[in-house]
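Heads up, the chain below is alone and in the form predicted on its own; it's given as C-alpha cells.
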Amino acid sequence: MAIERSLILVKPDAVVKGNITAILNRFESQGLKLVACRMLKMDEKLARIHYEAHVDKPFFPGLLTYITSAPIVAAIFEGEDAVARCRAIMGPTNPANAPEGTIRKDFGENIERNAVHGSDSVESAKREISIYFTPDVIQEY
C-alpha cells in the first residue's frame, strides 16, 4: 500500500453547526495522520480555482453562494491509501445514499450541504493540496 495524502474540506454547513473537530476526528480515529490544517473563508476566486471543472455547469452559481457563505476548514490527511480511506469515511456525496456511521450520513443535510469534500484521486489530491497549502506548512512526523 502506498502512503498518500488527501485534501479534506469541512464545508460551511458543518463549520456553522460546530462539527469541525467531530469530523476531523473521524479521519484520525481511523489511523490517518493530520499533517496540515487551516481555517479560511473561501472567496469567489478560490472557489473558481477549486471547482474549475464545474464553473460552466448550471449548479455552479448555487455552489458558489454556498461555499463562500461561511468559513471552511482545509486539512491534509496522510496514510496508506489515504484517498480511498478518506472517501470511505466520508460516504457517498448524497447523504441520503450514505451508510450509517459515515460523515455525510451523520453530518450532511443533502447533496449540496454534505459537510465535507475529499479528493477523488491521488492526482486530484496533489492539485487540491497545492491550492490550499504550500509545502513548508505540511508537517512530517
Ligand code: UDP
Given for the second form:
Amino acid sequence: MAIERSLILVKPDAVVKGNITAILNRFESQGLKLVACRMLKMDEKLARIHYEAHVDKPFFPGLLTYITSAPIVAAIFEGEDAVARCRAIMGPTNPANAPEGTIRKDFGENIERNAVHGSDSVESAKREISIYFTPDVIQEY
Ligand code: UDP
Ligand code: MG
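What about the form predicted together with uridine-5'-diphosphate, after the form predicted on its own?
Entire complex below, previous chain first.
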C-alpha cells in the first residue's frame, strides 16, 4: 500500500449543525494526517467542476441548491491507503444504508444531505485536491 491523499468536504448540512470538528476527528483519530484545510462557500461554477461527473444526473439541481446553501470545509487527509480508508470511515452514499459508527450514519440526513464528501479514487483525489488547494498550502510534517 502507498501513501495517498484524499479530498474531504464537510458539507453544508454538517457545517450548519456544528459537526465540523466531530467529522474531521473521525479521520484524524484513525491515524489520517490533516495536511491542508480551508472553509469556503461553493458557488455554481465550483459545484459544476467538483461534480462534473454528475451535472447531467436528475439529482444535480437539488445537489446544486444544497451544496451552495452554506459554507463547506475542504480538507486533505494523507496516509497509507487514504482514499479507501476515508471512504470506509464515511460509509455509503445513502445514510440509510450506512453501518453503525460511520460518519454518514451518525451525521447524515438522507442520500443528498449526507454530511461528507470523499474522493473515490487516487485519480479523483488528485483532480479534486487541485480544485481547492495549490501545492504550497499542503503541509509536510
Ligand atoms: N446525491 C444525491 N442523490 C443521489 C445520489 C447522490 O443527492 O441519488 C448527492 C449526494 O450528496 C452524494 C453526491 O450527490 O454524496 C455525489 O454522488 P456520488 O454518487 O458521487 O456519491 P458519493 O461519492 O458522495 O458517495
Ligand atoms: Mg462520488
